[in-house]
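Here we start with a single chain on its own, the form predicted alone, put down as structure tokens.
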Amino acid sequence: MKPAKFDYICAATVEDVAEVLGEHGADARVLAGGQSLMPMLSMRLSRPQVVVDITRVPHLDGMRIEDDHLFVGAVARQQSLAGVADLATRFPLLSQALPWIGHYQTRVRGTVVGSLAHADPSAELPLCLVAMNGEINLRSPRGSRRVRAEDFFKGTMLTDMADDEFIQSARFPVAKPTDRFAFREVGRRHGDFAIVAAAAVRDDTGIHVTVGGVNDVPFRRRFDGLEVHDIGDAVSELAAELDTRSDLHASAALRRQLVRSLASDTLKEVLS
């Protein structure tokens, strides 16, 4: 199929993008990497009146570390994460999850922020942002605002972003030397969206597990005073708490079993 007709605007500044979104609202879509938007346009799942291209807006393609956070601009490619200095030390969860994000070819074009905006509950980057207590920086004609990742994702492909807003950047905190991270994923094939993914974090706030591919949003659960011998009961409670459903990829029972297995493995790793 071919996309329905739309007007194309190549934005030169952040203000241009905000102006277009302020004028057209829900009838406009932002184009960066296009890995999600272009198929949706071609299948006519999305029929905007206007597509605003932000790939030529200065500074939106950058990544920088500032104030103990990695700032990722709206046009920064997923594969660019691999070039972040000391990625495995400063952002170990991103380092572990990166090879699971699509394929190399899609990571070269796909953007980090585009995956966050698309808000697929099986995608790895939304899960990592929630697990790491990251934040989203939104821009609109009304100004800028910052939203915690846990508050940003509202449902399957549904976020806290208003019709006249776009994500200008995302913020991933730098790991402290004492923090521990672990990531596991199961998919039908390598590069597919996860059937279930799990990330465990042990930091100065406690121990957390974030699960993707089950609920409509990445689900984050804190465990107080967890010891290794408690893991079996803890992950069973977690699996029972999730809104596990069957679909063409996996049954609800299989998903619950994968949650127990992956959460158990990641918790053992961060507690070891």
Second form
Amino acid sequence: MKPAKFDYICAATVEDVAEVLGEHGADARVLAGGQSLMPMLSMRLSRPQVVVDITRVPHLDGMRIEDDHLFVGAVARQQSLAGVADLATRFPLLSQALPWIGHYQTRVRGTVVGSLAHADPSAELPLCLVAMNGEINLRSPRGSRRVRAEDFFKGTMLTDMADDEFIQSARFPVAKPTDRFAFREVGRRHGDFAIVAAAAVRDDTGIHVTVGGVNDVPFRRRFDGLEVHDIGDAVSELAAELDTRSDLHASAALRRQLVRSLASDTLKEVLS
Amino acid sequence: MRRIPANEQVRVSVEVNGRVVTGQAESRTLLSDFLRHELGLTGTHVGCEHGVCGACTIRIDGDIARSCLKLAVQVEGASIETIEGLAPAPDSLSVLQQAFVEHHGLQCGFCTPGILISLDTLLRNEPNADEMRIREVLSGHLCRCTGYTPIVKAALAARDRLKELD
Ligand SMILES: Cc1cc2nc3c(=O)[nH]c(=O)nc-3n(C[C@@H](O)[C@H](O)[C@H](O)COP(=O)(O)OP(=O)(O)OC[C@H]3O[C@@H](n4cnc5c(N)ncnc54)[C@H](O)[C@@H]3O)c2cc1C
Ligand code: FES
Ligand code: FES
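Got the form predicted alone; could you also share the form predicted together with the partner chain?
First the chain shown before, then all remaining chains and molecules of the complex.
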């Protein structure tokens, strides 16, 4: 349970990070809150030659409202979300999902962006980013580019990031007063990753549900024009479309059942 | 940009419980091992070494951290508090520690250092934390002995006592 050897680089600027990734590519790993990377290093699931620590880069810890979005810098902590003014009204989904993201202890250290980069299919923040139509800002020695949430997540711990890219920031849009959001999750114990999580959104573009913990990326499905009495059929369709599998945590049948009941609960909430 | 090559040992200077101390570390040395093996502070326990059990919890610059999820080289210049720093004097216990004794908040004591650091931090930041909040914070720790109920009782008693003293 000790990491294999690596060169440690403590980056002082964003340019440093880009330079290291430009030079080492896939042999380098960015270290943010360490709540996922450190266990992977200790279990030797990850054996990078270079670890580049971004926690001391100035100004990367920003979390502020800008152009109707919550701007989240690469090392802003998950727990800092709790300090965003009017989180519950301006970012209802983040507010509802926050207590489900691991434990208080891991939220104090883990970063929002680190969770997005890690792209665990059961993680709450990737689900929120997809459900909210958020955006990722990538940086590399070649420059910067923006990627929409739905194009960013590619598979289990697989994203659109190239080997020389890292996430400089992420953006979550502010909710309009008329938008409705609901979030539900079932896990084994408090603080565990979700077995299934669901988020329903109703806004001026329509109604949709995003499901986490089942497919290898957060799965979003539109239900425009849905009425309360159609919810039963809608969630059965949704459960059938998903790639439900059995694993150590739950059987495929239990997962389908959880999808139906969590999607149904969240849809009822946004339609009521 | 500071670089520590894989095969080098470097000096790490850090303030621990109010004293600046120095030790040797490799880039890959976990902070938990640095505290225990290099600084001899064996009060910080190591259960799982992958962030799940919470036994290794300490405070870095005022915020809690699992020390097995930090590298020793990351805390250069930081200020750390460990379980050894919790008691006000060698022959007396903190209010929270005393409450653990009185309410049987520990049996084998393996999980205790980490739990004490988390609860001490909680009661500092949120002196009115209710039972739900205490249980929520406690969920970041595993205890195989107590069943948690005595720990919750101890935390509630400490909270009330601290408020009286305030
Ligand atoms: C006990 C425990 C319970 C947990 N429970 C949950 C849970 O219920 N839900 C949940 O979602 N998470 C959970 N987590 C994981 C969560 O705490 C992590 O914080 C998160 O997954 C990663 O964030 P981090 O800042 O710690 O990133 P790190 O661990 O530092 O990095 C994670 C990965 O992302 C990469 N990375 C980080 N930042 C960047 C960047 N800016 N650009 C490019 N790549 C980057 C790293 O190279 C690494 O591959 C849990 C962790 C623990 C220890
Ligand atoms: S030893 Fe660090 S959390 Fe278990
Ligand atoms: S007292 Fe033994 S593990 Fe908690």
